[in-house]
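Just the one chain here, the form predicted on its own, laid out as structure tokens.
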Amino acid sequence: MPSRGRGEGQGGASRPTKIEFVSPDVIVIGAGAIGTSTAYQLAKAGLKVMVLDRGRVGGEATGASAGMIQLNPDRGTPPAFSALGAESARLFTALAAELLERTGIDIGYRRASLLHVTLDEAEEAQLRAHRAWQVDQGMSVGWLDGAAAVDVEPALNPGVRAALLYEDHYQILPRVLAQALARAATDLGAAVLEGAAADRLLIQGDRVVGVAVGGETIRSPETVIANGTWASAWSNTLQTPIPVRPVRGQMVALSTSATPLRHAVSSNSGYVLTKADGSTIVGTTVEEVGFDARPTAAGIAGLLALASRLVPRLADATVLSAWAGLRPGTPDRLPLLGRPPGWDGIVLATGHFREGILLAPITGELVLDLVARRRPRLPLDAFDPGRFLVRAA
């Protein structure tokens, strides 16, 4: 439990900005993916809402992602994460289409179907399990041998062995979705304050009653931990383990005169997808190097050798750009969504690691359910912030 009569928290720094919005219902701290959408949700609902990040709106995990919105669970998935999963892609068909009419943006939604190859015998046997595994829990999976899998998608490797093939798959544009939120919290009243790093929680007994960025302090009843990667900084504030760690993905896009793949291609090394733009994004590198945004030669060379593996004609691609992202990473995969344990005024939704923009749209509608004190749509117990106090205990 909070001792009581604490003094502001220690957070991260800030520059100076001038607050003019004052009094909101809900602070958001972070921009991104999740943060932006907890915001429209909240204003959407009627609540005066301010959003403030440190950088740019999308500008940090959320812009470095491919925008894939697919489903893969296996034997080792929890049955929860499935289930959030599953709810928070069904929505994004309704929410693109009302984002599209609210601010007259396309988030770039797309059906991508997605094959995951293997050119490896031994993986071979894995992928008829796998896919037996998810046949059993209801999924649409389809088999294809090498053949077939080079059939449907002619610039594979014509070394693949096998396929799984999954139709309902969809891309977005992920900075765009972030911006199209934000534009359309920022229609229904909401700010959101770019440059504005919250560097300091206010805290009054056991409850957190606003922010402080910079010099200035900006009081409201609840306040919503969406900044990723960061949110580890509240940790010693609200005496609560939040153990989000960067975990950092490298990215390629690249550009070829040849027709754009049909589908999204994976394999447990990484993947290739051809975006709206024509682009070709290859990624992703997973790697423990704490707040190191770069990308490097190492990562670079990396996923240039698994594009050209898997398909073969892009290894004489043009590339455009490498970048990388810092995905929030979590001790057992599983994002904290909840108020942290003895602590009210606040609410966790931060630790998506690689599912951020798939889980943004159902992230947002839960955190309404609990800041208007109603039961969440879906079971939170396996995302219970205080599951990591009870483990450190």
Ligand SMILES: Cc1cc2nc3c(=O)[nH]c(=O)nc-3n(C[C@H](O)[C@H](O)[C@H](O)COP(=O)(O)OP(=O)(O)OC[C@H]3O[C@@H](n4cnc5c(N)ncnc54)[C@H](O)[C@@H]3O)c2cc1C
The other form holds:
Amino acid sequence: MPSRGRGEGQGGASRPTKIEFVSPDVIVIGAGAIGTSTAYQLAKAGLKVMVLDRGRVGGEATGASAGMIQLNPDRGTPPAFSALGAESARLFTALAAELLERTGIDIGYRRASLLHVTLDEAEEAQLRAHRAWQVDQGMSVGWLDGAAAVDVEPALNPGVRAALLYEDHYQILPRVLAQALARAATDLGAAVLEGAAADRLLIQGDRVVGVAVGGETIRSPETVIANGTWASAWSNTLQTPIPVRPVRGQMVALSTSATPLRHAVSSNSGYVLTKADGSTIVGTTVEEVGFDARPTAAGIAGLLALASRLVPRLADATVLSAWAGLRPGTPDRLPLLGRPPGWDGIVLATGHFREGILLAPITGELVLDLVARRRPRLPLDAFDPGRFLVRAA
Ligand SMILES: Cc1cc2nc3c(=O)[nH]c(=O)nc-3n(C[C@H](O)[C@H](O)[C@H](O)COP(=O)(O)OP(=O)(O)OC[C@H]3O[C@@H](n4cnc5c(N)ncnc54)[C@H](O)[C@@H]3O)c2cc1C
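Please could you give me the other form, the form predicted in complex with this ligand, since above is the form predicted on its own?
Next comes the full complex, and the chain you just saw is listed first.
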């Protein structure tokens, strides 16, 4: 059974054996990027926070992710979502410095200008139209012909026909982000419990009043659901559809002694980038295979082929590891952020699909706004967890 503890383990979390008596102001279920960011913001605001994770801090989708932290919106992206992404990307600069200062942990926040390339003549027109729309929206996007693209990124396949250049893209080390947030929250008095599965929500009338964990109950005036793709499990208890589903993404890490890539290189089929730890990662697949987070032979083969197609010298790299994670997907690709209709004492913060690392800082701040019962700093209507209930009616 879990116990609270401070400052132990890699991420400032404890590997618990027994829960001592605690009465937190807020329980956060899930210690991925979303749960740890939320816990950090709540703890910074002076609230007593308990984070429960049935596994390890950053051990699921967060740890599996590439850690790119920019939205690449297109015509179909709702403006409210673009605003969320832009604000969260902006928050990372200060957050990275703050976490380094508080914890000594470097989350690997680095510029990783993105080159989105095409090797296909037919795709060129598509790329031009995409750029024209983005420029129209005020984004800064460069257009490079093949020779210019190879000039700025000499490792590229010389067959590249054209590329879009996004100078202002950044990346981080996502598992380290979650660990640093957990550590910072712990230092502010939060209890971050690993190996502590929330089994059941405690209900009193129309309020959630706590959580049952391994036969024990922890009471709390507020509970935040931040357990990623597993959040759908609370649908029945809350009598609200929480249509979050697992969408598997596979990744491969390569080691090469060659000069690191200057850019993150992406194409319509996936991406390659050099991380702050020196590895070159290749991603990713988008698969609907249920709760199966294992990489497959076909998935890995596809990624290796993509890597050497985009950057031919990677054919000589050695394979460090392969893994997969389950993104929390939703029917409209938007997160669920807010209180489920008719309920008090509970906030949902899940369904961040392919952007949960990017959106972690703003999500933490918005959940704090909701818990503090003040007006959220950005409009949340588009992310209302009740929207699926309305559609189902
Ligand atoms: C291959 C891949 C690449 C990606 N690349 C990017 C990227 O470049 N940029 C980006 O922004 N996003 C990216 N994403 C998406 C991003 O990883 C997710 O959106 C994000 O990690 C979701 O965070 P989360 O905290 O909601 O979920 P998770 O990280 O999955 O955390 C949920 C946590 O809840 C815990 N949990 C589950 N059930 C319970 C329970 N009952 N009780 C207690 N704990 C529980 C789990 O153990 C887990 O630790 C990528 C995802 C994948 C798979």
